[in-house]
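Have a look below at one chain only, the form predicted alone, in structure tokens format.
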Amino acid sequence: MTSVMLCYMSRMGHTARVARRISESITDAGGRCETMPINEAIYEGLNWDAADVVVVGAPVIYGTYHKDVFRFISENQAQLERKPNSFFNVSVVARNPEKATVEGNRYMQKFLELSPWRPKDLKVFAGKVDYPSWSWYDTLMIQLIMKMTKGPTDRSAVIDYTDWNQVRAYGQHVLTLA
């Protein structure tokens, strides 16, 4: 049975359930997967030796990605390099198909850019805008975002853009890596 490990940052929440979906199709598939977010494994540590393959994922936020998704990476590098791995990214930018791929998607350029681990995997995701559970500011950078993106500006607005079908495609692809 193959072992994945998979961690993630999650800051509204849905990094954070397309993670629970893609675990969950490692495991309807047969696989077993241990998920945490990155920062209780910056804490806690890892059982490296207990997975076969490892998975990173993040959200992109402000056009960035939250410094301790860098920090978990330095810190692990030697660790995710000795193991067949992959990283996704998810973006509302995502939700226009030519920026949902891995050459398309400025975001996952610049994680490349930024990031002294080259992952041997890559993928994708578009995200969700969930105006009404954001808070007034995150509401505002986010409008300004969209309306230079041509996306929702509604404050009422909650469009879930992220194709979950792909979500569980890709948990099945990770079990191919080991």
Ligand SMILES: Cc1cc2nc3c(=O)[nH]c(=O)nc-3n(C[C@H](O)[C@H](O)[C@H](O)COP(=O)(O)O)c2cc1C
Given for the second form:
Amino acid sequence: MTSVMLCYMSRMGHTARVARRISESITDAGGRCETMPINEAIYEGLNWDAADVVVVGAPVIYGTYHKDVFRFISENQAQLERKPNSFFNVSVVARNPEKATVEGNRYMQKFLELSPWRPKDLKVFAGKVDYPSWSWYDTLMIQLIMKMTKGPTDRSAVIDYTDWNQVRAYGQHVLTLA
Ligand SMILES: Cc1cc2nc3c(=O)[nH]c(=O)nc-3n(C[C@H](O)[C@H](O)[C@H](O)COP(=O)(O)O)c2cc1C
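What would the structure be for the form predicted in complex with this ligand, rather than the form predicted alone?
Entire complex below, previous chain first.
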């Protein structure tokens, strides 16, 4: 049975939901998946020997990624490179089809510039707009981003742009990396 280790960062919970759905898809397809927040992985460590495939996922926050994503990668680069691996990002800009590809998503390109680890496989997912859950500052800043990218600016908007069928398909795909 193929075992997948999925480490993720999530600021507001949406990437955590994506990670759970990937895990369910892997289990449904006959694999095994352990999901772990990156912070936990940093402080508790991982049983790398138990993983056949490693997946890392993170949301885009203000054009970049939480510093702990890069800390985790730097501290575990050799282990990551030893296994078949994949990285996915989550951003609302990926709601536009042309920005939902690895080449068209500038945040994925930025990840590749900043990360010392070069993932063997990459995936871009659209995330969630959730103004009511965001602080006034975040709301203001994201309204600005949305204005520039012709997205929703209504402060009451809650829009899940994630294609959950794509998330499920990605779960099946990572099993094939083993
Ligand atoms: C503070 C904040 C900043 C964000 N900045 C960006 C951004 O620069 N570009 C973008 O496409 N999405 C941006 N987003 C949208 C997130 O990537 C999206 O909401 C994602 O689903 C969040 O995942 P999480 O709930 O796991 O943190 C931002 C969201 C928040 C809350």
